[in-house]
Structure formats: C-alpha cells, structure tokens
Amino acid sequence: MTLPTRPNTEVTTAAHDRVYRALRTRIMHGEVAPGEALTLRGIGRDFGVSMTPAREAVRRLVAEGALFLSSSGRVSTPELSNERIEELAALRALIEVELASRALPRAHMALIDRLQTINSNVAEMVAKRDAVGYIRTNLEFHRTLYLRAQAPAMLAMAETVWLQLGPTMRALYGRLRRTEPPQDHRLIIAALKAGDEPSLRLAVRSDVTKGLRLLAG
C-alpha cells in the first residue's frame, strides 16, 4: 500500500511560503541594498524552487512595500525619498513608544536581563562593523521588549515598517559609522528598571528616529 503524495498545490504553497519568509527576513535585515533588482530566476536558483512560489513570495512582498514592482515588470527593493524616510521614521516612533509602553507592567527581571544580553550581542556586532548583525540584533532588542505588550497586530504593523526600512538602514549604518551601540538602549533598559513611562516613551523615541532623520537630512 502507497501512501497519498501531497497535492501539488499543497507543495507549491509550502515552498512559496518558505521563500517568502526566508526573503522577508533578508530585506528586513539589509541584506539587499536599495535599489537592487531581482529575478525570479535568480531567487527560484537561490532557494531551490521552481518560478511559481517565487512569484508567489514575490507578490506578497510587493503587496507589503518590501519590493517595488514596475511598469515594465522589474523588481528590486525601494529607494526611498526623503519624504517617505521621514513617514516611516514617524510611523515607528508611534508604533514603537506605544508598544514600549503597553510593555512596561510587564517588564520583569527576567525581560531587562535579556535585553541587556542582547545589546551585548549588538555591541558585539558594531564592534566588528558588521551591518547585518547589527540591523538583526537590534531588531532583535526591540522585538523582545514589544513582544512584551501582546499587541499581535501593533506588532505586526511595526515589522512591516522594518520590513520597507532594512535596505535604507544598511545605507545608514554605512553613513554613520558606528563605532559603539545606540545609547538609547541604556536608556530604554534604565527606564524599564526604574518604571519610568515618560522616559522609556522619550528613550524609544529617539532610538527609532535619529538615525532615519540624519539619513533624510
């Protein structure tokens, strides 16, 4: 007795799903530079997959603001304008402070020990001038904390907004040369320990727009 193989389309899904995160987490991370195009080709040869779920993750990527598709059918990551860098530095610092602060009743011991950790790892990272790194744990820094406020869907809003900002902070990492981590992040830990809401507000603030408006400036 055979066992049933999976529906095709069941494949098919799998697969599409696998490169549309994998892909994702590129973008987000500023493995793909600004203006870079990219082809079905090429992604199906990159993750092993035929050119229908590389279609597929691709739409869903366009559909997020993630990829720009153009009239004539290329696709690469956005080149933001001023203007839009400065929206989306606007949209976090919203987001952002309002998770931080949904976060706060709840930030154990256990939560600062982490984040501590984690800007460790993000010190590491600038240290070794790796802007990969330093995107993904400081991401990382972030995600923690908010993952705190169980606000599924203001998070999910918040990674989008990473999600169309990760070429551009690979551009700015660059621009800036970072020689330690973000101070912010002391202060955001300081804030958390004490349970000042005021200044852990002012603290994400800060961390999420600084970078972007020197970028836009």
The other form holds:
Number of protein chains: 2
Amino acid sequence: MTLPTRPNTEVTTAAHDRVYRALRTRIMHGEVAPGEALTLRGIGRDFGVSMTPAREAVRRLVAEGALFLSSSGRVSTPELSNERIEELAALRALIEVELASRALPRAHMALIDRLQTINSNVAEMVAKRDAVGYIRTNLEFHRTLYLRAQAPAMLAMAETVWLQLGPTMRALYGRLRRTEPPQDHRLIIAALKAGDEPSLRLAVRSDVTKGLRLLAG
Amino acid sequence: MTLPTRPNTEVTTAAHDRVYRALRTRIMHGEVAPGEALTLRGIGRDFGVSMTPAREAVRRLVAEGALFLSSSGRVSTPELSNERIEELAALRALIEVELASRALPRAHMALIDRLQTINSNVAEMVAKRDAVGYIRTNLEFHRTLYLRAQAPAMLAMAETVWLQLGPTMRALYGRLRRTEPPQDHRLIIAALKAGDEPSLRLAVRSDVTKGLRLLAG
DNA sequence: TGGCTCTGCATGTGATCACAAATCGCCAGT
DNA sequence: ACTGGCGATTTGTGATCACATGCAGAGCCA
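In place of the form predicted alone, the structure of the form predicted together with another copy of the chain is requested.
What follows is the entire complex, opening with the chain shown before.
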C-alpha cells in the first residue's frame, strides 16, 4: 500500500484479512448487538483502510452468515428468529457431538487439565456476570476440546454456527440470571476422564442446547 | 455501471451476484476440475465486468470453502485430501439425515411424485454416463426433499458442503463405472411413502456416504 | 547439456473516483 | 400538531489506476 501505517518489522497480514478477523471475533464474542448497522466507510475509518478491504471483509462475513445484507446493500448484524435459533442450536448439537466423540479417543490428561483450567475461567466470568467474557471462554472450552478431533472441516462448520449465533448469544446470556458455573462442562470433563462416549455425547448435547430454554420467555 | 451490456428490460441483479451464482453452480455441479486455477481478470473478462465484482464473488466462494486461496493470493478450486472428503461426507450424513427426518412429516404425495420424476432423470443421467448431469439431478433430488424440512439454515449448511465437494464429486463419479440407477433413492422414496423414519435415516445416510467407498482405489 | 539468475509479464491488493439509489431531515401545507 | 413531499447527504457499486509480488521463460555460465 502507499501509506504503510505500521513499520514492516513484523509479518504484515493483508488489510482485508485483518479487518475480517477483527470483525469476526467481535461478532462471535457477542460484542455487537443484534440489528446493529455497519457502513463500509465507517469500517474503513475504524481500521484506517479504504472501502475496498472493508467491502471484502464484509462480503466474507455475509457469506458466513455473520452479517445480514439488506436488499439495498446495507449490512447489519442479523436479528435471528426463534425458528432460526432452534435450527442453529440443532446444528450445534449435531456437529459438536460428533466432534466431541471424535476427540474422545485422543483426549489425554494434559488436554483435560487445560479444559479444567478454562472451565474455571468460565465460572469466573459467570460469577462476574461478564457476558462477553463468558461467551469467549465458553467457546474456548469447546474449541480446545474439538481441536483434538483433528477434523478441521467440521470445526470450521461449528465455528460458522457460533458466528451466526454470536449477536443473539449476547442477548440470550445477558438475559440469563444465573451465577452457578456450567454444570454440563463438568459432565463433559468427567465423561472424558472415564472414556464414556455415550455420557459425553449426552453432556455436549445438553450443554449446547441449554441456552435455548429461555426462548419462551 | 457505466456500460450496461444488457438492456434493462428485466430485473438487473448485481454484477457480483451474477458472477457468484454462475461460478457457484459451475463448481457445485462439478464442471470445474480440482486444482483448476482462476484469475480475477480472467473471470472479469468471461463475465464482461471489471475485477471488482470478480473479486467479491471469489472472496465469497473462498469463504464458503468452494475455492482455495493460496498464500500468494492465487485462487484455485481445492484438491481435497481423503481425510477432508471423509469429514465432509460425515457432515453430509449428519445434516442431511436430520433434514430428511424433519421433512418426513410434511412429505405429501405431490412431493413424492416429484421426487420420483427427478429420480428417473437421475437414472437417465447415469445411463448416459453424464457426470455433470448426474450430480445436478442428484442434488436436485436431495434439495427437493430437504426444502420440505422448512429449515433454511440447515439447508444452507448442506449446500455449503455440496459446494466444497463439487470438484471432487466430478472426479469421484467419473471414476464410478456403474450403470444401475441409484438404489438408495428408491429406499428413500419407499420410506417416505411408509412414513418410516428409521428406514429413511438409514437410506439417506447410505446414499450420502456411498460415494466414499472408492477412495481406497 | 544442465542448472542458475535475471528480467519481463501476469496477477492480487488497495485507493480513489463517478454514479445511482436509498435514506434522513427539513419545511410547507393542512 | 401532524403528515407528505422534496432535496441534501450518506452509502453501496463498479471501474480504473498505481504498486508490489510472484511466476516463468529466456539467456548465461560452468
């Protein structure tokens, strides 16, 4: 580019990729509200780039279902219907149960230790009522487990679902008024220790679909 | 645009969307070989647009896993490893079994008739050894059934998997030297008629994972 | 003859511009 | 005070340009 904003002392990743990654994590972690509008020039201003990289990042996120593109081309984070949330939760259950099942035979003690450490962080976020922190550490817990499945295509699919649920997860967990740490995570860890696949599948399914119960309210 | 190549007598869809759709169906139907390289200027030339819409279409397809982006930015259709193919087939099984199961209670006679008609087209393509035609009609068969599930998010996910498998499906079915019509499709139709959900799940799973057997060769 | 380098072409990236359309706000009329 | 219309501004879209980089083929040397 003509104006290098940062010295080239480190590996320079493409501008559109930097914008994409930043927006992606912000959306996945629930840092943006559902229905929030975005503009290409605004994104470009925020990241110090022109419209072109902003457009590419937005297009990519739209393709992944993380952003909604109105008929006039305006982009905003989607407001999901209850039916769509149910579908996405069902997809989480299908894919993540399979990922956990594939990770089980490879789950050694070091992994279980790391999961327990992450889970204590999750509990801490719940106690602090930090919705964004809770979502972030909770996803870290799941991703750490699923990475052991050695199934990158499935993991990518699961992350796409997380991405689509991001903005509403924030609203969902913000409505959630509990302070108890996640019980299902303990069941997951216990099943991993015991090598008990049926219990693991049940625990993951329960953990993943639990947030759905508050839709009736 | 400054140069309207077509008169505006019909509804004009955005140029990048037209390019995207055209490339997408070509990839999904297996009309491009795995590893085939694409250039932005070449795509622009083919569709009579500049690089900008071509770039957006390509970015979108990369995001969906339909195209592979090398580290230097070159795009090509991906050459899938056997492990990745196995993953994608497992995803197809998971998602499509669920879709079929959800479609079952809504499957009336009119739908079953349409499925039988499409299936005869599939058989015709098999007899003619038309790989592209086979893939196209086969996907039409599945999509017609899954549309009844009223689960757009799941269907989109399934189509994304089809898209990723597109280029290799062509190679796979090209290697397939059979002339018998798809037996599993008949089982699917029979299960739909009988309202037999377990049989339906089995038949869909079998149909979807069948192409995998020839990977050992 | 084989391997290496160097140069020129092809290609992706990002910025900028012109244009169309949509959106928002203001003002007049009732 | 409310509503409808109109204009200014915002916004997305596509084209084009400058630039850096990667790739390949030609030419050179051992």
